[in-house]
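Next up: just one chain, as structure tokens, the form predicted on its own.
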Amino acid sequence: MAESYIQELFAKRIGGNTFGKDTKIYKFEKIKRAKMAAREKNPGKELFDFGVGEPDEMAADMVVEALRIECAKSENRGYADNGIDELKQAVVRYMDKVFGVTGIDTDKEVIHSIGSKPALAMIPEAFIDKGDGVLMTAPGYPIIATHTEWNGGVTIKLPLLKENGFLPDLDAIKEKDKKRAKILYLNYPNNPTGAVATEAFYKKAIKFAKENDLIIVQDAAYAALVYDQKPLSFLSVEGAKDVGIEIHSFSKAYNMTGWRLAFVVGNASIVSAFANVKDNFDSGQFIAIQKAGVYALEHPEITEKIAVKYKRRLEMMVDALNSAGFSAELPKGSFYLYVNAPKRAGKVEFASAEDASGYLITEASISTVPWDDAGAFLRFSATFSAKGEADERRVTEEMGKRLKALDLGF
């Protein structure tokens, strides 16, 4: 048993002397518990997990083979520190080939990260002091907000509304928030809405950043996963590199979730600051993984093939959801469907998306992720477990049948 005085030593940022005693159950823990309860209640019923936000398949065979070869080489055994030149050079070629972004300085404007999550966690270390603000889209991935607040900063939430194409309304930001903000965090294609940003929006964001002396951090984890259009990089827009960076992940684009590899590219001063912080947190990703990443970047057709699968699944999901009363539309990017949560099932009323999500798990063995940040919505992911197109159709059709049987009201 831990000594009692240890409880008094915990930092206030993680709860201080109340750490570990909080009885509040967070969203994803509730989902986990609800799935366990659903399996106990209906042990013979297949649970369809549309909540998981990571690819359901392994990385491409040749990427795995590249890792196998590289991890056996003696020269790859040491610390990578802030990354190998081969990966930086591959990033420059990739940004040009896939997004048409040219003129990136290999030495000053690109650096790797052990996944995009650590990059988002470290950036506030370089910019946020007590009282500083981060403009943060909501709903959204919370990591940069968490570390902003741990540094004594404040998070200013920008609601993503359907009527605005799930883009933040920069004109609605209050003057006091503009003055204290140092960072504007964007994430397009967006998790969870599936929306993509337009060139016009990026131009407006760049102008906003220059007028208000702040930087833009564009989380591009899903950048290459778009449908019926060419991938758009924030850095392809004039002036972007003057004010911001873009963070690209191998996790979603190349099914390399557990490999933990990403890169930060853009403004040299921001990259330098991130590199300085990073150098005090880690010693770089395993060089063999970086070299496998080089192979991946040289074959963007891998991502194109993955996108074909997701689009097929998303179309099936749209049909299934709409047959049960939802108003689902194929997203322009990512692998998510973001739909209005039902308000009732039969005579059972839902006060929130979280209530609706819990009911779907318990009564239909269908897992989703609820969002109540800007209206009540459910996120359905196309990364559900299925083996081949026939099984995908079986799962989505069965989902539709189960949902229809609930008599959902909107």
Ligand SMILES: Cc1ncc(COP(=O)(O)O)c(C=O)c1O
Second form
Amino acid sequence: MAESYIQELFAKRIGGNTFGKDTKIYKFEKIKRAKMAAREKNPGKELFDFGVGEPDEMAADMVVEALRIECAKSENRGYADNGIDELKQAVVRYMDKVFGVTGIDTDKEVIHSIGSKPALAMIPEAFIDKGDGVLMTAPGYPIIATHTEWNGGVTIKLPLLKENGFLPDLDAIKEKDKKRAKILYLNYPNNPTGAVATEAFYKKAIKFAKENDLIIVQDAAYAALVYDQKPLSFLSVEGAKDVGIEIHSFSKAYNMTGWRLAFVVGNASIVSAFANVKDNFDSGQFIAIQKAGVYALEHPEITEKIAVKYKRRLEMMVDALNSAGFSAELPKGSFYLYVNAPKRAGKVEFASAEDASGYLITEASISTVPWDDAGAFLRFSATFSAKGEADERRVTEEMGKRLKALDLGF
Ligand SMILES: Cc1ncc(COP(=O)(O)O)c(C=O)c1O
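Starting from the form predicted on its own above, please write out the structure of the form predicted together with the ligand.
Below, the chain from earlier opens the complete complex, with every other chain and molecule after it.
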């Protein structure tokens, strides 16, 4: 059949006329295929999936009930546009109660979004023209970088290294990059490293932003999931609102990934530009979902309970991994354990974390996510599927045994 002319119409940003013909297989597709292969090779063997990046449980019963009630009300049926006031007010109270952030203007400094992923995708629309830069932590959640590039901008990678507590080294950024950058993207608690930011780091970042005329976008998707410390908001640090916004999500904090609800809070000019762009992309999240979100924000103890579960699981994972030779430590936040990838298993050498991760799936039916951006690391998520504490112990102990049997070298 003659090639369709449609192939010639694709925009360059998605590959132009080579779109769909790329034979390169990307990391997550490789993991998916390796999992399928492992299941075929060992049909009777339970596959332990430590690769998932989303909660294994449903939203709290009362949040589901709030949605059930609200979705039956006629007044909630229409376009929500840039959001309902009740949610904005609940955000203001939540930021005070959980993070001690006060003085947020309900009208000008808060807006909902249909998850934080679209918010991150839209921010470059408001700021990035051809040649403009975004300073982006690596490894990191790639959405803001992708859209920066789609707008003709450039991504400048800031490696997250263990020796710096997985915080970017702002002093190492080149003059040229400081000049062209308009956005510094941060994400704490961090995916995938599990690191949290300190107040001192945020202070430094705010000073850096002011000196170099750039904005800070702090992705707080895991904000309230912290262990042995109080959650810290970027906005609680003096001067933060002069330069930045923080994006909070209901996905991980409230087990609401599929519901698609988040909020952007902070600098009024940035919120206003985001609102303008957003209004041209979507018509807001279903009001009933926003109202269920209000219930959730009024009950931060839901998140605290979820964090207790993850901490328990992470502790079990640390023990299991260390029994097999890893150097795992309890992360300060998020639900991820980020550990140095093994260099070998018996006589088999690994050239990368991706190699090691592939081996663990095929040989031990253990799925992880590899990162090779700044050193070779594996990410184990505490959201693996297990029913209750005894089952969590069974899964993690079995993982430890399987890993030990591989004779890993580091
Ligand atoms: C760092 C980070 N930001 C944002 C998101 C997206 O979250 P949401 O469900 O709010 O779009 C994720 C999801 O994995 C994430 O890890």
